[in-house]
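As a starting point, one isolated chain is supplied in structure tokens, in the form predicted on its own.
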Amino acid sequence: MQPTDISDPEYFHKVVDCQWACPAHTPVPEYIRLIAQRRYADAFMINWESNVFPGILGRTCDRPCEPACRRTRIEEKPVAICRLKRVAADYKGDIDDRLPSVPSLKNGKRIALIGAGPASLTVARDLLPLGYSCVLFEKDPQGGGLMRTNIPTFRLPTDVLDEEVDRILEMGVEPRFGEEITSLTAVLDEGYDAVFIGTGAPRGKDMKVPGRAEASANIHIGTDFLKSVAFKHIDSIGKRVVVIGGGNTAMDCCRTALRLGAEQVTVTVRSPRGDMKASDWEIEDAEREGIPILDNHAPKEFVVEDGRLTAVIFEKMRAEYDQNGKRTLLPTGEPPVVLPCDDVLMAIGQDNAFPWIERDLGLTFDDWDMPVVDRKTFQSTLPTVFFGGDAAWGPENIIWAVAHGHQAAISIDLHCRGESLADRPPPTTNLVSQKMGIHEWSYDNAISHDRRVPMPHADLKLALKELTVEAELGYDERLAFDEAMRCLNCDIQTVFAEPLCIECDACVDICPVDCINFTQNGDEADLRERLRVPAQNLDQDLYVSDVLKTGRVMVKDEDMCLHCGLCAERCPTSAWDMQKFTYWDNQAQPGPVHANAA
């Protein structure tokens, strides 16, 4: 193998893992570090730089980073990432004078932005200022999206909402809420240098059972049923709730009945419950309120007695898998279970829907009925039109938003320029040694092996009884404190140098993990599995050396490394250094204002 190019800025990056698995390439252990300093103010500007929404991402997150954190090496669970980036938000404080300021002189050119979710909001805060003009079109009230009508308050409280989503309108945008866009036309027509569609995707699936229409007075879409909740057009529901659906909407929707007045409440599920697409932790949440799950039901009838549904009649199923892993559902033969109920939430799904945006302007939609956006730039085949969030491949999640909105502002601002959407901004970074004495570094390097600390919860009681009391308490500061001397540092890299090393392998002794090898060269299959322990995980790379005095290389599985600095405390030469990396995703960058600025 050729020595390893650690000046790659995606190197260090990848081994990162909570970093790289980020859609927005949050640098997780910086803030983390910064929490555990109690520089909370600091730990949140990290996040809003590069998340946007830190309270309300503290609190509703996918998570993606956290089944990558390399905790999971040594003990089942992984730092809770997310509930320590609501921290910062509980704690930050005033943090008015961080924000970036926004130019009096615009630039002359205008963004319209239709839908005001996190895809819509993100490219505005990118590109105010940078002095744009950001218009945006919402047909709700306020401002939010999905993040307003489809998470309930009990998870995600309105005063944290309304706080981080104003923070991006008094920046500047000229907000248009009560406006329903009906024509894509009408829009181009106003003259806007580029428009940007984050509509999300808001139109929840149905299914034709028989009974469907008969019952349509009690069967309610879920993502309207929320909608309907968090607007105040609904507040109860019958005593006895079906809820169809096993992701993340199904769990709220149940979780919102209980608060309505709901005495049973069940979900049910087509798939085997491994196959739930809703997060572990939302299930457990619905469990820990008393919500069965039913898996392997398929609806197969709604039951109608005198013009009213009382039932819903399921057939049981079985999964079956092929060499590929794909899923087969068959029935198991069993007799069918009738499930008594007075109203069904259907949460199977979610659909975009573009009705208003006319055929013949040459943005080209696919035989799925969605438009053809370029996955790196986010642009249309109409160039002056680009999608983010939801709105671009279907339903994803609030991160993915952002990190789309994000690209999407670099696109919009190259394209407002005049130049190459393809030239974009690299990623900032910096490494540097952390060394402060012989065997003293920066940072807290000591491995703590303390378990996860539990989130403490309010009163069942008392939760179940009001929308607006919020589940999770969130943890204080000697909480927060715990759980973050649990991560393991690995933004601070291990940087070997061959011209100092003298082959003496005292680090391969000390190394905890058996990750460190001086080994003879080799092609990579062959290195893999000759290293003292073999490196089974090919997503993450090894750090290989140039060649040393005696012919060998050295050779560290980054999959295995924890970061923990005994290799350059033990080194006598000083060929190992604990440096820390920094990595900031790329941004829409200032540059000059146009010759037409108003």
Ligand SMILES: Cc1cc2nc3c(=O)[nH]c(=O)nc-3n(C[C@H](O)[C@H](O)[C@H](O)COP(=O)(O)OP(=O)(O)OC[C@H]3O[C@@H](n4cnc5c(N)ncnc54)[C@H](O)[C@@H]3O)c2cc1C
Second form
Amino acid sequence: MQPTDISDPEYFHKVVDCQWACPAHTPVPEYIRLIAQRRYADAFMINWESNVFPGILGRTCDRPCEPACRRTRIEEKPVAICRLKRVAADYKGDIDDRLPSVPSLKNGKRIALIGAGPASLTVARDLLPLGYSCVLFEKDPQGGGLMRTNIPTFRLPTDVLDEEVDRILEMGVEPRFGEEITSLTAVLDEGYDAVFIGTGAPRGKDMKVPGRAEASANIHIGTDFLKSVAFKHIDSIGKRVVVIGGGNTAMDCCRTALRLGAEQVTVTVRSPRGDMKASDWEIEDAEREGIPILDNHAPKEFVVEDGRLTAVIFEKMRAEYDQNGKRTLLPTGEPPVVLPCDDVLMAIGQDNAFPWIERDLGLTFDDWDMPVVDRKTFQSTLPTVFFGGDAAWGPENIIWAVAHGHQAAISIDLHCRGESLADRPPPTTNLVSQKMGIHEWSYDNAISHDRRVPMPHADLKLALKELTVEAELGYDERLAFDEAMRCLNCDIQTVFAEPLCIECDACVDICPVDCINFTQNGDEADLRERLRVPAQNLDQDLYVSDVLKTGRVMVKDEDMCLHCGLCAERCPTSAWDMQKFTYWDNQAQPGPVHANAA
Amino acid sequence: MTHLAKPRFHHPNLPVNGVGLTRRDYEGVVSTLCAGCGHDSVTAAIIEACFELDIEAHKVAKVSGIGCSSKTTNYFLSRSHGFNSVHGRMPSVATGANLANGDLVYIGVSGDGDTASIGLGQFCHAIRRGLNMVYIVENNGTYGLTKGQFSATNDKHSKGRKGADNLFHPIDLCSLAIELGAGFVARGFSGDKDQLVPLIKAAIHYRGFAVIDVISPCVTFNNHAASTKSYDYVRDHNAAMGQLDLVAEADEIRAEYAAGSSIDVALHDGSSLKLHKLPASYDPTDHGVVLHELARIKDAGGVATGLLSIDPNEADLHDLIGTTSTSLNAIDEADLCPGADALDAINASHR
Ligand SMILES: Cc1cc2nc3c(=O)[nH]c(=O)nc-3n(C[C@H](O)[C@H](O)[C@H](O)COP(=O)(O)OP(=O)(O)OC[C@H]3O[C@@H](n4cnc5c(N)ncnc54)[C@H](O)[C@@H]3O)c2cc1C
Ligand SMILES: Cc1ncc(C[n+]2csc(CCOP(=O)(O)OP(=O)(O)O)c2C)c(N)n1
Ligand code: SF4
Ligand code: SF4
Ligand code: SF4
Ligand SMILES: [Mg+2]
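Given the form predicted on its own, state the structure of the form predicted in complex with the ligand.
Every chain and every other molecule in the complex is listed next, the one we just looked at coming first.
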């Protein structure tokens, strides 16, 4: 193999598994170290700069970083990256003086943002400090999008939501709340320099099953139901509730129903449990509250007696998978299951809908009636119109909406400056030795063997009484420290300097996870086979040196490295050094505002 | 030295040997030697050899004297028996232990100071006795632990770190051991585990006295340009005497060897040693040839490594003095201590 080019910003970025997996590329290990040092405000700012909503995301993020966490490759559970983010938000104190200043002299460009969800709010946050004027349209009376209308308060307290939404609004957004956009032409006619559409995927799916129409008084679309609860239009529900659907919306629906006074709540899913869309932790939370989940139950009929819904009849299913893993659900032929109930909550997904976008504007829609949007620039076929969040390609989650918002802001900025959208600003990176003394590093390189710290929960009886009692209590400082110590500091890179190596093998012998090899070079497949422990995880790169004195090369499998620095401690010539790799994803910002904790 | 304990986490795909252990299970505490010390590589080679041989740690006794090298018994097989003795006195302790319990694998680790200076007499007599043990000398040409004095194995006129000249003739431990009749004599280099691990494995299988003189650079006091025990010097002057494979009893021989350049040696336990890529006319079972060849290589400035000499028929101490092959802890009290009458009978037989 050719020697690895470690000056490629993506090489070491990929080693930081969590940051690589985070759609907004949050510098995770950096904020976790700051938490361990009780520097919560600094930890918060790193998050705020990257992901905009640390307090919200620290409670609700879909956390793609956690399954990617290196820790899962050496033990059972990832670092509680998400809940540590909450710690930063909970203990940060006052950070107002750290926020970027917004120029009072505007740059003369006016941007319309439609829909006040996380996508639009991110665009506003990124563009306001650059001098843009941002007009935010929202049909609801308050901003926040689904974070306010659908995520229940027992998962996301209103004050946390308000704080983080208001922080952006107070940067100088011109809110036009309570105003539903019914025509894009009308917006364009107001003469904006760019329009960002962040209207989400607002339409909850329905299902055509016998009895649906007759029972409609007691069948509620999950997202509409949650919104009505959020706006206090609904404050009670029948005693027996059946929830149909296996996603996160279903989990929120069933737990909300319990808190509204339902005595018997049952979740039903068509597919096998393993195929459920809901996150494991959301399923866990529902089950902790005593809600049974019946899988392989497909609704067949709503039973209506005397004009009222009395039960749902289910057909039992089983899944069959073909060679390509494609699933078909087939009835088992068992007798149908009858679940008596008073109300049904239907949570089977959401659709996008753009009835308000005229189809003769030059904005192309595809065969599925979705706008054609560029995956990189978020620009539609109408150059002044951009999309992001759930509106772009269907329902995702908050962190993706944020990531879209950052990229759309870059595009809008370039567009307004008349520059090519393809010339995007590169990420900001840095690589600095952490050596402080012979065996001293500026990071704590001892490896914690502790298991993941469980999240403390509110007393169940109390929690189920009130919609507003937060189910999770969050880590206290002690627990947060223990959990923070589990992080392996994957951003502290092992950097190899060929000319210094005397091939003494000390690093090979000390490495606890057998990453390091000195061997004859070969092609990648061959090298992967020949390592001390064959490198089978193809997602992880090999770090290959130039040719050494004996004619061999150093090959390090990045897969299992604990970043413990023992190789660098054992190396007599400092051919290994531990260097902190900093990676800030590109943003439409004149300069970084983060706390630099180098 | 490193202040951290090595993390317990290991690679999930680490191979497991015949007794269900990984290489990591054969480790000891983290070394306190200088970073890059050759001795640590020898430790790693011992670990690898024991792992590959499916040895159970409680069937091993580690013995050593004094020196950086002698400290290293603490860095491998932490679940084994061990005795860190006085300077140069490891062979006596090993002899006593072996007489009491011949069932253990005895791994002695010593240094060039511990063996060639203060312990030279003990070393010679252990060889004469044919003690069944592996005796590893971690040879760095210096007294590492006492900060870098010349040792007795250091070559004449090689220089100290600050330029001092070594005035005295070296002791070549391998030639000496062959001279004294050691059954298994090898030389290795800490920087070449591919060669060293098979040597250690073969030495463990060998019944009798097996000495391995391992050139093991001292990075702090004897790894400079004018040293003949440095990584660079040994790499540049290494003359390997063939390649060694240990063939366990059950294994069939798969590799093909060029005719005329390979030798098979059957061991007591049914396994055999396969030596190949031997220089033409080299015969490790013929002392005359071996000593002559070693002298020739040395005069040419080379460092002969590999399995230098082997006597497949050496008798070990127990054979020689007719002591019981059962370890004393396995003999019941009545037999072990037959009482006053038995003693009287013995005494009477001498009157
Ligand atoms: C029940 C439920 C629970 C969820 N839980 C989580 C979670 O725990 N974690 C997570 O990461 N994600 C979760 N999500 C998904 C997440 O909320 C969304 O992916 C995210 O909010 C999308 O952000 P957005 O900015 O694209 O749009 P949205 O948040 O959907 O905001 C769009 C806004 O646009 C407004 N709007 C729409 N049309 C118009 C119009 N014509 N004129 C004016 N305003 C308009 C809407 O009123 C809305 O306020 C959940 C979703 C649901 C349904
Ligand atoms: C009886 C006695 N004499 C002298 C010493 C001092 N001493 C300690 S280690 C050592 C030399 C060790 O040299 P070597 O065996 O080559 O070990 P190295 O440290 O080089 O590995 C000496 C002379 C001692 N500990 N005990
Ligand atoms: S161990 Fe820490 S740095 Fe590494 S992936 Fe997990 S959270 Fe990220
Ligand atoms: S930092 Fe070095 S010693 Fe530690 S796991 Fe990584 S490669 Fe191995
Ligand atoms: S410890 Fe240092 S000098 Fe020795 S082999 Fe490793 S990188 Fe090379
Ligand atoms: Mg020495």
